[in-house]
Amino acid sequence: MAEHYDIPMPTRDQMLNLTPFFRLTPGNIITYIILAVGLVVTVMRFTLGIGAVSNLDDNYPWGIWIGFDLLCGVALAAGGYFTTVACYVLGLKRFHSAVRPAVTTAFLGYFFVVVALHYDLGHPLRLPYAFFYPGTTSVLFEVGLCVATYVTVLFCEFSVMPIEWLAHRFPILRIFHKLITKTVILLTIFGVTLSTLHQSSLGSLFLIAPGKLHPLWYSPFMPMFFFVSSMAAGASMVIFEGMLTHKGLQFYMDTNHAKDSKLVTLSFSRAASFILMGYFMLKLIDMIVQNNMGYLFSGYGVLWLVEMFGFVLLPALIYAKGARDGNEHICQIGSIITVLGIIFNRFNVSIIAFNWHLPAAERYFPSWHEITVSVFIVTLIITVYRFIVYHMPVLYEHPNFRHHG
């Protein structure tokens, strides 16, 4: 039997543990301020309209809410499918401790991507129209359908945690727990299939803009680039989340999770190193084949070189060295650089290198309202994640459900 720390688990008589949220720590105070300002801007957005809070126009109908909240959010939530495939499909059970944190983050990431999408839609109440009046030849319809279905799959995978939390009060939930644990492999296969489709299709959205997107980023292989980079993002987010969790939530972690963290970090670093190196070579070959080397001697060329060498090749080498030397801290540095690189790439594709022919005066820059909403969404994700970890067996095995999957 695994040895456990003294984890403050909820009991039948005390289901909620809200004390950490009411402590006047600097982190909590900053969180409350961001949430308060974000709520005010949210009210402005949905009462005054999208034009009152954004700098979007006909040239830039997609801004930071798509570039960051959607494109980055979906890519950085890829740790869910990456980890479950490794554990349940490939049979690498040594990564089992990383599954629940990865699934939790993935579910929250996708759920709040949908929440953030409501801010970007001119008529947010019409979001379900896509399913009642489907445009089956549209890539955007395929993205919407896959994301909606995958959120449902992630909810099913995630639901075992709230079930184990609430089973004290509602024993009937154990029936659903058994059902979900028996179908975990099916859910995993379904989930990775959907992820393959929509991660790549997000790149396909930009295939219709060859004249607007800079040639260094535009490619007929953009769907493949988006999918491959999402795998690197998934592995890196698992490492990055593990680093943050061990610093701030170690009291909610059992010895198995603490003991396996280095193994997960080093193994995922090896995988990320190979993926990033492959991605670097693919992008380099694509740039040469499309005869875009001349663009390297321009401002956009500098951006492309910084992205490829500073945020792809560099972390690939850092991961390789860290994994070879067994140095967990070096691997964590690699994860930070990779996560920043994913954000930089998605910003380049959707905003910076988009409409590159336009003069500077007509270029898009997000309003403070748009930036506030994005920070608000990220803060909500962190706050909800804290609530889940404080109450549900994410970082430990519940003693009443041990060995149930």
Contents of the next structure:
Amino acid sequence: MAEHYDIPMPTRDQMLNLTPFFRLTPGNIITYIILAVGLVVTVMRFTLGIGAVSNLDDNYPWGIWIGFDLLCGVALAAGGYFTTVACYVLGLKRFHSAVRPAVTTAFLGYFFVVVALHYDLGHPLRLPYAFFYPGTTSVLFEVGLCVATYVTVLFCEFSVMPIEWLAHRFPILRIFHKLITKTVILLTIFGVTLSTLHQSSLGSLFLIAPGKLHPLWYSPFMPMFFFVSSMAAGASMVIFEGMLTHKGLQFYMDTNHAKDSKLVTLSFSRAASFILMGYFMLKLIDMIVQNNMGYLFSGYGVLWLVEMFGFVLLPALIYAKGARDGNEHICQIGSIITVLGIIFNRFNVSIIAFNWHLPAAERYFPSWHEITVSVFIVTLIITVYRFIVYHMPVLYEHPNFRHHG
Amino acid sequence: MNRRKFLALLGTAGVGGALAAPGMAAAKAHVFPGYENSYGVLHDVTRCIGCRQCEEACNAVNSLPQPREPFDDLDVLGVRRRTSAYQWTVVNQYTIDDKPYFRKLQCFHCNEPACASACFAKCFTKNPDGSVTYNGEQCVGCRYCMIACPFYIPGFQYDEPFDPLVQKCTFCKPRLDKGQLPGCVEACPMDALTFGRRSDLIRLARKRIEENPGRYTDYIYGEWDAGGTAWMVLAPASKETVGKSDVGPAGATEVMHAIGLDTHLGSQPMGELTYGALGTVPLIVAFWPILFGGLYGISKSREARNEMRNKIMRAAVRQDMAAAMDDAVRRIERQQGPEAAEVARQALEDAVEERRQAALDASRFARKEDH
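Other form of same protein, the form predicted in complex with the partner chain, not the form predicted alone:
Whole complex next, starting from this chain.
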């Protein structure tokens, strides 16, 4: 029986638990400063235009709003499909306590990818035009269609948590709750299908530009690289978030969650180690087959080697060591390196090794506005995640909804 | 079976085509060869003097804003410039074998444009007259067309806060419709730009090369590059290419690179590079649910099998235990009488019940861990 008598659970009379947001902790103060500056830059972006706040130009139509907010955002939200497949499809029930946090972060990740996209688009309000004038030959159309559908799937998977919170007041929601718990396996399979498609398609986006992307990163197998690395990203994010939640949200955890988290960390580390090893081999073989050995002895070659050895092979070995020794902390270090490595890789493909032959003066570096927007979005995700954990059964099992979903 | 019969069989099976294809000149069936009788422009770099009159004409006929440097300022030629939202064509100066040359940059109007293939809102159209035009009314402003364009042509109105659009050369489509020449072609004083049907232009280019082999590199840039383009470039000869015939993209690389042209784009339309990846979409949509549904089925059935095996094992253990107890009690009865046997039976049953209860609690705990 899970113990959670100490968790400040919302009740019918006390639906809100906002006090943690009003405490004058350093975290809160930094959060509010970032949110305030972010709001100012947001107003600037939507009144003065993209050119006024960003360093984007005709050679670099895509900067960190795509390279970080979209590419990294989607990859790092892969924990959703990774965990639900492990738990529901493969029947590894011991990961059950990891499902809800993973689904929550995945939903928030994707939702805010769409939010962030509005900053980058010239005509953000026309986003649905993709469905009115479908350009079916475009990889981006496929990405858009999949992301739109997958956000919906994630919303359904996530919805059980707000329902369990709001059911005190709106009992009618229980019907929807039942429907979701009954169809969870369908949603999971639908989710992994859509994830496979758009995770890989983010790599396919660059297939059309062989002349612009450095040969060490350009490959016909980019879709596969993006998909395989997204699996490692998903597993690592579950471990990484688990570490963070234990450092700040431990009061909202029931004993089951706290007890299982070590098992989850070790098992996911083992999986991530295998995936990263596989990814390393794939990239190595691809580099050799494409006869790119010569490029290794250039600046870009060093960059590629740092990425491959420092951010793929090294975390793979760290994970293996941590999983074998049963040492959570080593695994957590592995997860941090992997998450950084995913960001590094996506930056390399979309920005650093993109337009590699352009002279240095024409290269892109993000403006402080652009960086602010990205930081703002990440802060928003963290803040909304905190709100959800303070109110909804993410890290604990709600006593009224035992043995559901 | 002789060779002829074997080949005929292969042919019927449909593999003949696939086997023979690499050796044959036949174009791939799904490559769009460009509209018949569509127009193009041949840009002869050897004739261009870098006077920028084409830039001025382009600016005038398309009512573009005045640039900072006036069009008679020829110093800008030395700066590496590219097209932008407000400059749809620019002339740059390049050097081949220490001699200066000038090349005009504008949209190449590809037969199968990368921008059109990349656009997810269908803003770009390849028109039957050869021009590639853009409809800003449905543009979302994602700028993937700019990522996709291998020639760095489309520009974006970054300075426009509320209605920023992608802009590029339209081949003066409105003028073509009225039967007029594109502004730049009309303005060129050196005849460096020749307007005509694309097929005629290729013949003309060949003729120029043939008549003056020392002047040109024998490679028509745009005939095949990126799947073929409506605007093509004839480059001067360099020390390497002079006098050589049909150098191909590899042989022309150095010269073309010197005037800022990429010969590594391949002869396929750029969009085709994504077709393989897009082709897997229906495959995954069809196969993934089956695969993961199957995995789900396997894990479910394994769970049920384990449950059944445990049940059988537990029953066997219970039977063994009961038989052993019976045996022990009967022995005690024989040696110490029925009273002692009754006490022993009671003690044994209590002990078993206690253990059973403990096991039940443990399994309940384990099951809860599982769910």
